[in-house]
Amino acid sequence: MEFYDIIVVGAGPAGFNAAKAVRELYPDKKLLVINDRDSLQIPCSIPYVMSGKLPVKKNAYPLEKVKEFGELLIDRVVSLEPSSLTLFTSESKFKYEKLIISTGWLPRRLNLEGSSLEGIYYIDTTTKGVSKLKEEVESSDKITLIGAGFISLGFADQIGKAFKGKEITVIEAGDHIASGVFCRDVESEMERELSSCGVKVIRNCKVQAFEGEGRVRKVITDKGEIDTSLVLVFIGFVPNSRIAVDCGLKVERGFIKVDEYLRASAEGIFAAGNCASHKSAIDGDFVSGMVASVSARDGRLAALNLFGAKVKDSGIVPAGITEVGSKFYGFAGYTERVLERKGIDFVLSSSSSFDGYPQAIGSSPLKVNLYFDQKGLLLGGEVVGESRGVWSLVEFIKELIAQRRRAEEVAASLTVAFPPQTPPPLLQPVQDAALNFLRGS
């Protein structure tokens, strides 16, 4: 039985890093990557795929480049023993010193009727699945997409912009879109956006059954019968955390149960990314932390705290990014629907500027939408524009929130400024939006 300082488990975004991390802090450790496929797609990319904006070989994750960190192995952990610090896979069993699990998610799925006939699709990284469904996307003529979250969103986005004529309809279940995190006017928008495209959505509208003679054909819903000849099912991820389960380690909702130093509940054992759990820096509450950013932070974290507690876990501010239409939509923290939910009284305060200046150089409209509660406390922010700059003001918004900073310390702070790149210094969208609640209050 193999000895090795350092085994992580899995490599995606939490995993690669935590390799890269190790390799950079412990040269002189034994490290084992053990991943269960050999040819992975880069998940947020797909919809790219889809569209034909980006070859299937271009989307490739980069997983030969964990060898130059230590030794890569191509199998499934199948149980883990964290009495004897040993780890079995399918074929082999290994002793360490630290693990760090980092096993991400798996698609949540249906159980109705008709379920398995062919035709229904879920999101698959593999590049064999992509470039299968990519074939699927390009001779279906009527496309039904089963939620509304991010990920499907970008997928009806980017097929209804390539392909002109497909029937592309969208279900939710629930009365918002993208998960609920923007507010009802910036979803409305982003539902005529989709609607420029081609894409219809239908909310409040549940899925009973599928039906068709060996492939699917009809998706039947409390709403009547949508006719189809394709089915991609977004309905949502569950942290792929069995191996942990079946050991013992305590989990959260399903996820790894972790401490601020993303400690699992036995020795030397560690959680990273999609299959942790995680909390939310705003409130403490629960939230959950399955995005790619998110899980490249854990892994360095959980890297840098394997031989000592190093640093701790502060929490997370929700916050991403999608494109939908001629327009990027971003959000940080709590917005309306997730404030109404918790009970928390809020002020929206709102600004409109431009992603460069002066106009004449070139520019397109910005509006940021900022959430405080009744004291100036900022708990979110939503920013909508047609430039990829959206997400840098996206950024400056989360650590104004994850820093605990009131609507006079935001309209103080200080933004670089440069005219392509930049709001203009006279209008920054984000301290005039703090002014103006501090205007109100």
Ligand SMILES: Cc1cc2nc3c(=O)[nH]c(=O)nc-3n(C[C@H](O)[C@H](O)[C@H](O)COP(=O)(O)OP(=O)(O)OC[C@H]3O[C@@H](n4cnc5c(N)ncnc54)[C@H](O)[C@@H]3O)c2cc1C
Given for the second form:
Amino acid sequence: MEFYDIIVVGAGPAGFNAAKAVRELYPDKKLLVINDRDSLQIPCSIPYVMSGKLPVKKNAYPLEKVKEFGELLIDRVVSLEPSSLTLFTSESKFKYEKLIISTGWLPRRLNLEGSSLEGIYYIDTTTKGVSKLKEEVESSDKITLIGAGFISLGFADQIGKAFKGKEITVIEAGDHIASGVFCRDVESEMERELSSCGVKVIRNCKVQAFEGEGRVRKVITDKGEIDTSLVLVFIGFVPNSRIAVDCGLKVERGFIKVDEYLRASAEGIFAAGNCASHKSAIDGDFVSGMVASVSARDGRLAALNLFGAKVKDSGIVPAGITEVGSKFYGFAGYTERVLERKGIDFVLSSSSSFDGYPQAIGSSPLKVNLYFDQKGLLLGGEVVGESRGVWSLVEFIKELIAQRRRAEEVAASLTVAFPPQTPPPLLQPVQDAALNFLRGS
Ligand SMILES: Cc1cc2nc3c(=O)[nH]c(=O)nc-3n(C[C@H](O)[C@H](O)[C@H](O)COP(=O)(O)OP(=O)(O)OC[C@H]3O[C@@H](n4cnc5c(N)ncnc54)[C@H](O)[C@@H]3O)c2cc1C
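What I would like now is the form predicted in complex with the named molecule, since the data block earlier showed the form predicted alone; can you produce it?
Every component of the complex follows; first up is the chain already shown.
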């Protein structure tokens, strides 16, 4: 039985970053990365493959690069024996000193009448799966997407923009879109943008069954029937924690339970990424953290802590960006619906600016909403704009929230200014929104 100092299971963003950091931090350690699939695609950009903006070949996930960090084995880990620091794959077994489990996510599945008909797809990130889905999207005139979360909207937006004349319907069981992370006004704006791309959204609508002979032809819902030639089911992710559950590691809501150093509940084992549990940096509550950015960070954090607790995870600030129609929509922290659900009294403060200056240089508008608690603590924010400027403001707001900044500190905060790339120094939207809050409080 072969021994490795460190074994990483899963080579997604968490496993990849863990392996890269291991190579930098512990150059003499023997490292093995095991991934059960090869020929993968970068998941985040699959919607752009669907629209044809990105060729399948150019969206290849760089799995082979892992070989620069250690050995790569394409095999499935089937079980773990923490008491003997042993790991079993479908073909062999290995001993380890340290193990990082980064087995990621699986798509949540529907179990309804007709669910196994042809033409009903879940996300499959293999190159074969993405190529097949692209062919299906191109040849289908009536596409129904189930769920209106970030991924579903990403697909609907790209398909709608690329293929005029297709009937695209998004069905959402709840009364929100985009996972409810934007305020109702922003949601309405997104819905208008979707509509301009030919995408119809039906909220508060529950799928009950699928009909068809061999292939799906109808989606049956509590609001009526929808004719369809293709169904994409995007109703969320579940943590892929089976090997951890089976060997008795502690889990929380299905996620592998980790402490602030990403240590799981057995000696030498760490968990990172979508399969691991996460806490909110805002209030310590459980958050799912199922995004690539958190996985990438987790991979590095687990590697840093492998041979001694060095860096604490102080929790994550939920954040994300999506593209709908002509705009990008970003959020960080807790916004309207989340704060309402948590019963936190909040004050919403907004401001508008531009992503360059002076306007004549060619700038586009930016809008910022900030959410403060009654005492002025920044809890969340939303940014809407037409450029990459959205990303930098979301990052900025996310860090201010993580640092538990109050409105006065936000108003006094410093950001860089450069005409082609940033808001004008005379109209800094995050700082101005904080001033608006202070004026009203
Ligand atoms: C369409 C789409 C768009 C997205 N867009 C974004 C975005 O814009 N921004 C963002 O931050 N996130 C986005 N995400 C989410 C992001 O892709 C995931 O959060 C991220 O991939 C999780 O990384 P991970 O390393 O934790 O797990 P994964 O990427 O799931 O990697 C886990 C790996 O482990 C392997 N594995 C699992 N079990 C075993 C086993 N037993 N043995 C061996 N190998 C195993 C799997 O095959 C997989 O390769 C998107 C996802 C999708 C599907």
